[in-house]
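Okay, so here's just one chain, in structure tokens, the form predicted alone.
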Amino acid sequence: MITAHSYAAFDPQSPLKSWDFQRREVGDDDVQIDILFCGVCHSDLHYARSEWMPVTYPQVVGHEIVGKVVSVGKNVTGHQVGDIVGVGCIVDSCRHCDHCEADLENYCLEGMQGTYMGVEKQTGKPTQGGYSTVIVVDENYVLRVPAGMDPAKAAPLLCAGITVYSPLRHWKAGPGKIVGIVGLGGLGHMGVKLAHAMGAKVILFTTSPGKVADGKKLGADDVVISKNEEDMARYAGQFDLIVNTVAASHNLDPFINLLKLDGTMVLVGAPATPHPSPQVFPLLMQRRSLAGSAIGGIKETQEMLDFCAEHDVMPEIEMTSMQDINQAWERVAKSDVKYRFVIDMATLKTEQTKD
């Protein structure tokens, strides 16, 4: 077995502490990758403090992954030693239902295996994510990591950008759309940013004035304080997707009725309490549909890394310590970062090396 030094949550309150715990050894459709740099996404606080569903303790969480390969397995074709990849929220799925042959791998009929809260079929072990120093994944769900780009960067991407990508791709944001994106934190930086990229006009909902002047210099072509009834007048009826990142429960009329007809709002951001109903009256009246996407099948994945190392279109990263990610946490509820906190690896090495 192999030794994966990790923080881990042990139960839903208490602060994430040192463990280390055994990955599998290498099988032969394997890939072993020690882990440079870990994002931290809001779904590793929503699983780790059981808001979303009950959780089997200790807990890894940490599932935007980019690491060096150190082995491979013998059946193993894509990646070889040296590689830098990456590793996103699904580490397995079924394989063989219609979703799986369709390279939709999250939407697997079966279920999908999660970087964490998920079930190894090797070991039928609990998987555990990247907040650790190693991993072991079968090479069909490990990414490349295009040459050039900067590994740290790159780790958001494996969730924060994937899950805004796939809704822009799907409901074919471009140029001639106008796409609003809802929030300005992890998920909603890369939605203005990958919007912009693809062709679209941009606009950028948020609560906060003190973010205008940062979605417009990320490419947001107008902000609109979405608390000012004025300013949401102005853009009733144009939009052909709303792409919603927010992942705390509020009222989604007032974007629903800034759709033209036939017009979309995706919803991508989960919170742990549900929205209220939406009003019927305005979906009906101009067959506007509100619908919800979630990640990315593996291609997607890695078309996605393709399109934003081609466009040079990379999250805004802070970077922290292993030791520090308690604080980091703290802010990270609070929306205290712009945008997204990634956890140096090298920090917990060092650790293990002292141990």
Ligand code: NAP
The other form holds:
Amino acid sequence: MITAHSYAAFDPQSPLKSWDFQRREVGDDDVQIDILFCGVCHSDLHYARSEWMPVTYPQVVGHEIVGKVVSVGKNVTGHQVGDIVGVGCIVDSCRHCDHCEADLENYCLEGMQGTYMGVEKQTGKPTQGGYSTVIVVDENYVLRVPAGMDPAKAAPLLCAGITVYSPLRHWKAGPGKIVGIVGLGGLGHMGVKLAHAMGAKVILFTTSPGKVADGKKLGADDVVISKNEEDMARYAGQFDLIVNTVAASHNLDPFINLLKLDGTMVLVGAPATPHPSPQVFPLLMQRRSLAGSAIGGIKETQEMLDFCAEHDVMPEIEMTSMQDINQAWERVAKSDVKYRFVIDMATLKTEQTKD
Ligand code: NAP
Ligand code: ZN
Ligand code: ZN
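Given the form predicted alone above, I would also like to look at the protein as it appears in the form predicted in complex with the ligand.
Once more the chain from above appears, this time first in line as the rest of the complex follows.
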């Protein structure tokens, strides 16, 4: 077995604490990755705090993992020792359902295995995520980090990046389209950058007046304070697509009213408590759609990494140490991140060496 040093949640309220656990041995199809960086996703908080569902503790979260390959199984052909690689939210899936065969492992009909929130096929144990020193993953679920890409900045692409890239592609964001992004956090800031890089006109909706200038710097053509009804009214009936990343329950109707005929609002934010039900009339009067989207498949995640390398679309990150994770989480909970925390896992390795 391989000992992983980590920071884990032991119950819904207490701070994360140091914990050692065993990873499975490297199987014939597996890659062992020495974790260098892990991004902090709001889903880490929702899950570890049992906000979505009751969780079995201890639980290690983190699904924006970048590291170096240190060992490979005998069947592995796609990755070599020394490669810089990524692991996102998926570490396995059934591989034979219609969705897996269509490269949509994120919608696997038998349920994908989450990097956390899953059950490891090989051991039957709960999967444990990237706030740890090492991970073992089947090579088919490991991404190539493009040469020259900053590995710390690559980490947030593996969840925040793909979660907005996938709906922007599916609903065809591009030249001539008006795209709204709701919420300027980890997902939202990548949404602004990616939609802009795809050639769409981008309008950011935020509840934080202090983020207006940043929104424009990141690529938004305009920024609207979503609580300001007059400002919102300026955009009534204009949008082809709105990607809503907000991490809290809110009234969806003011955003639905901004869609044009056949426009779609895609919910990617996953609040702990449900949104109030939207009204029917704003939807039916302009044949508008309300949709949802979850991360993206492995092939599309690789495509997104390559797109980001080619167009130099990278996240704005704040580095944190593993020891400061609880303060970082408090700031995430207050929507006060510029715009993604990334944990430098060297800080955890130092702790392990001292033990
Ligand atoms: P984040 O960095 O915390 O950003 C969320 C943003 O939502 C905030 O920056 C804030 O933007 C806005 N917001 C407005 N009111 C809020 C409130 N009361 N509480 C919290 N946020 C509020 O979070 P994230 O990591 O981008 O994740 C956003 C959501 O997407 C989370 O619910 C997460 O679980 C979910 N998620 C879903 C998927 C998927 O596959 N669908 C993948 C990853 C994450 P302003 O300050 O600009 O208003
Ligand atoms: Zn995530
Ligand atoms: Zn499947």
